[in-house]
Amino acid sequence: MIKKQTIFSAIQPSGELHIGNYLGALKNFVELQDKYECFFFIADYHSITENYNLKEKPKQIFDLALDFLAAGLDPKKCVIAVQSQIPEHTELAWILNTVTPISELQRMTQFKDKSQDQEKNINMGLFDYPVLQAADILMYKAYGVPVGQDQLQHIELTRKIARFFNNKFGKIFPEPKDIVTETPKIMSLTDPTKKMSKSHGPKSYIGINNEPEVIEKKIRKAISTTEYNKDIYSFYITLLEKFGSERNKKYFDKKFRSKDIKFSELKDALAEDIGNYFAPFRKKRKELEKNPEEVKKILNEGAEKARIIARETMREVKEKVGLVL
């Protein structure tokens, strides 16, 4: 039997997931689990590089596990695990630090952006974030990494780090490719020049677990224009294409082509369609929430499976680096 190729990706537990995370990453995870050997992680170590309330962190980790499972990730098909439960990730990150030039990290746009957002907390972890990410991916010798556009620079760096390591110590790591969806960058509801992000406040995004009334309120207040503006139209049409009912898609597509769309009408239809699209997700999530022990069991089993591979990779790495007596 031919061994399936490996996919790795992770999401930080740092608050509710939004439709940008869903269309850029999570929806793709669910599709990929049927074709590949998949590892989907909750990147809790990455999330503590940002400002956070420590009382909320355990719930954020648990909530992200609920999101993964309710969206359709199936622990029988893929490994779902929490990053900090596999200590080999930080071990490998340390070794990869020794082959990563500081100048490469200084170029990272996410570091520059986040440094502006949290100027009183520009910590070493934030700077080293992409090296831990490279360790996550290379640990499982991943062939592909499903991510949104904002992560492409980090995946490019992961390829370089793999190359630096292989050239210096001998080839172990494949260079992973990024796997992006048709919608790798969903823009903010309130500012069409910025990507949708939790860090711009709850009005700027739609949470995938938001109740229909909340979705409706947020979309009503979202960007609008009285004149024909192609970018703003296509923002809504893209969302309609992904979440809309067939009937609404056809109706607004015709209106869009004849430049005859009324924003209020489009927004109301879209809000209803997004609410309906995520109704099964919300239902499943509520059921899972009642059974926290089952969710924790899935995470523990995921960590055990991941550690078998992680230990083996570290054994190989330590030998190559000259740390085995």
Ligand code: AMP
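Any chance you could show the form predicted on its own after that form predicted together with ligand AMP?
Below you will find a single chain and nothing else.
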């Protein structure tokens, strides 16, 4: 039997996921679990490098687990685990730190961007984030990592770190490929020139767990125009393409082409279509929410499966770097 290639990816637990997160990551995860040996992690260590509410963090971790499962990730097909439950990740990150030049971390654009967002909390974890991310990926000797365009620099650094280690101590780690998610950016409801983000406020995004009436309210208040505007038209065309019913796609396609759009009509149709699209997700999530012990059991079992591999990787690494007596 041919062994499936391994892929690794993770999402930070930092509040509710929006439809951009869903298309850019979660939807892709569900499709990939049938093709690869998959490790999908809740990256809680990464999430504490940013400003956060201590009391909300456990709920954010649990809620993301609910999102993973409700979206269709199957613990029989993939490993679902919480990063902090596998201490070998931080252990490997320390060893990888010893072969990673500071100059490589200094050129990471995400560190610069995030530092601007939290000027009073520019911590070492934020700076060293890419090394822990490399440890996450290399721990399972991943063939590839499903990512968006904004993460390509991180995967390139992961390849470099693997190379630095292999050249110094002997080859252990493969250099992972980036599996780019071909998904158009979903833009903000309030500004179609900016990517959808929770940081722009609750009116700027649609959460995948939002109830239909909330979606309707947000869509109705979303930006529109009385004249042709490329950004606004592209924004609605993308939403329609990804979430619209076939009937509405055909109907509004003609309207867009003739530039005869009534945005009130379009918004009502889109709100209904997006609400219907995520109806099975909301239903399953509510069922899972009633059985928290089962969800925790899945996470614990996922951590145990991951630790079997992590322990073996760390045994190899420690032998290579001279830490085994």
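Between two forms, the rigid core is the largest collection of C-alphas that superpose within 1.5 Å. Residue numbers count along the first chain shown, from 1. Please read all numbers here as calculations on a predicted model, not as lab measurements.
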task = Verify the C-alpha shift of residue 111 between the two forms: is it 2 Å or more after superposing the core?
result = no
ask   = Is the C-alpha displacement of residue 253 equal to or greater than 2 Å between the two forms once the rigid core has been superposed?
value = yes
